[in-house]
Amino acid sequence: MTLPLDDRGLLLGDGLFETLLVVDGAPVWWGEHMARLRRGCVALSLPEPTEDEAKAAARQVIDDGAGHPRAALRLTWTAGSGGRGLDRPSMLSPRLLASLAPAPRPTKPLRLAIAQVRRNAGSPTSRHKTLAYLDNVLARREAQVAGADEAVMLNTAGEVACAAAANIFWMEDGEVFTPALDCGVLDGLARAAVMARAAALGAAVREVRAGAEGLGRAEAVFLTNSLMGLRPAATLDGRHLKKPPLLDALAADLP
């Protein structure tokens, strides 16, 4: 599919996306991803894709990519074509794009670095998967230049928010913490699954507002997203971290 040069997603980042794990041809958490996409449409005042068109687009690329036992399905929903400038046309015709790529399960712990690029918790886009991801791109690049794999992003108040492409958790004195959603955090599906699993194990996660010093005291840090599930960190800014047995228990039910 070709993308017109006046597409608002291309020109202005006006749109949303969801990235789903596909295992043996079956999308994981389909309903949850679609519900989050619909919430994003409400927040951005976009029409919602129909279930039928989303399923048809997904099925086409999944069938075309048959043979990948584990793959990443991306659904991109743009505001469609529009005129020059910021104002949307009076009648929107959103555009749906779908793509598939191999997504082997990661096996190594991550090296993390706290980035200088900040997350704007005051922006509505911080809580939705919009197409405006340049801050995340720059944060990841900063971390890689520093010799890490992934960036930890603070918000503009200096509070821990997330990784460039994941939610973040840490452990201190046996307790598990994660940033509160109003820190500018995406309501991650794997985040929710880990929190539910932790509660079932009697290790309920505390949602907090914490500065970087909270991570500085952490004995363990781990990230979650729909593709990698739960992935522990080996280091944070060069400081070695532990991997408590609880992490394996929390990851047990993730795809």
The other form holds:
Protein chains: 2
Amino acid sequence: MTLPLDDRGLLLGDGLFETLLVVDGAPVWWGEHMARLRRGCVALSLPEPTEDEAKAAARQVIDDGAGHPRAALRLTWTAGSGGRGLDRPSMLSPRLLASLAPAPRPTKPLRLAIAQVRRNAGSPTSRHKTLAYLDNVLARREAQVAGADEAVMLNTAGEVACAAAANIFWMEDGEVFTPALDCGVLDGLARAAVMARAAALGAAVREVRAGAEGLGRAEAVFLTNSLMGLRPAATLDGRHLKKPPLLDALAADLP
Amino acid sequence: MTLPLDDRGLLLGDGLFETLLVVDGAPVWWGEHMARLRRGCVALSLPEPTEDEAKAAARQVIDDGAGHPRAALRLTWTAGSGGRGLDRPSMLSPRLLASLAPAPRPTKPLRLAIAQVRRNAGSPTSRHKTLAYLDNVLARREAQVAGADEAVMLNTAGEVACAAAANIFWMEDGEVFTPALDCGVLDGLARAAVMARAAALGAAVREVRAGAEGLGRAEAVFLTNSLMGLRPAATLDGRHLKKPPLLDALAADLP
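Moving on from the form predicted alone, please list the structure of the form predicted together with a further copy of the same chain.
Let us now look at the entire complex, which starts with that chain.
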């Protein structure tokens, strides 16, 4: 399958995506991912995919790619073909694309570096998984050039926002912190699961607006996303971090 | 021609584009556009297209689309196919795509509206024409919903940056102003031509960091880009503007 060259997802980043974990052929958190995709459509004024077409596209690539015990299913929802320039056509005909790739659970220690590239706190796109993900690509690249594996992104107000492809949590004096969603943060499904679990354990996560200095005082840092679940960081800008306490308990609801 | 679905331009906005005016089959400012595309490649750490392949791709679509006295040639340079996720493959094989569309000179009065969506002053992408152009799409859409034709975008620091698809200039007390490039502004070719012309006329343009209130005091506002040249704005957020003095003189070097 290929894509027409006038697709607005390609030309302008006009569209959204979701990445789902597929375990033994079954997508995890299907309903939650679809709900988030629909919220993204509202934010971007795009028509929403139907449940049936999304399920059919997912089923097709999962069946084609049978054999991966853990796989990443990507659903891409572009604004479809459009005329020249920024203006959308009066009738949008979005395109749904699906792909599957192996997604073994990462095991090596995770090294983080704070990137120079900032998250745009002045755009609704910072709260959604859009096809305009180049800032995250550049942040990841910065981290790798610095000898790390993943970037920590501050937003344009200088507040800790997220990792390039994950939500971020940190621990200080026995408390757990994560950036508030309005820092320009994706409403992560693993983030929500960890927060619910922490609350049930009596260790409610504090959603905060914090500068990089907050992270600098952290004893432990961990990332979450749908694919890897919860992953502790070994270092941040070269500083060694502790293994987060309660780690296994916090990850108990993650696939 | 179609595109493989694993192209990073499509999936992540990982790439660049240029839009050139083509008059009677001849691209205008070819060398300048290619130089800017190469600067974008450096900023994004992408390999650069060769002059020969770019010329061949342009020639092909210009020949195929013969008959438009004024046309828009779009060159799209994607990071090419890549693996799953943000990490680029160790060897990039970028793709060059070209397309042509009629681009008649717009004649109706231009109504501007200041958009809520901000330009990311914390990312190098704001200085380049990248495939991650969704913020501009959303800004344009906001302007249209407000009954205008084009959006004025402030950056995340609240400074006037540009229009969604053009550079912006304004006039106050006989002086001409435009945002400095480090406000998160594309280094526009028509912008540069107008600035050079203004300097030759003894009316040097002042590159400034100015908030929206600066624009609010403007007597006249005009936009520039490669396709439309210089275009005066009739209104800004509903306020009527004057026709800029020296208009024809400033536009003298534009195609």
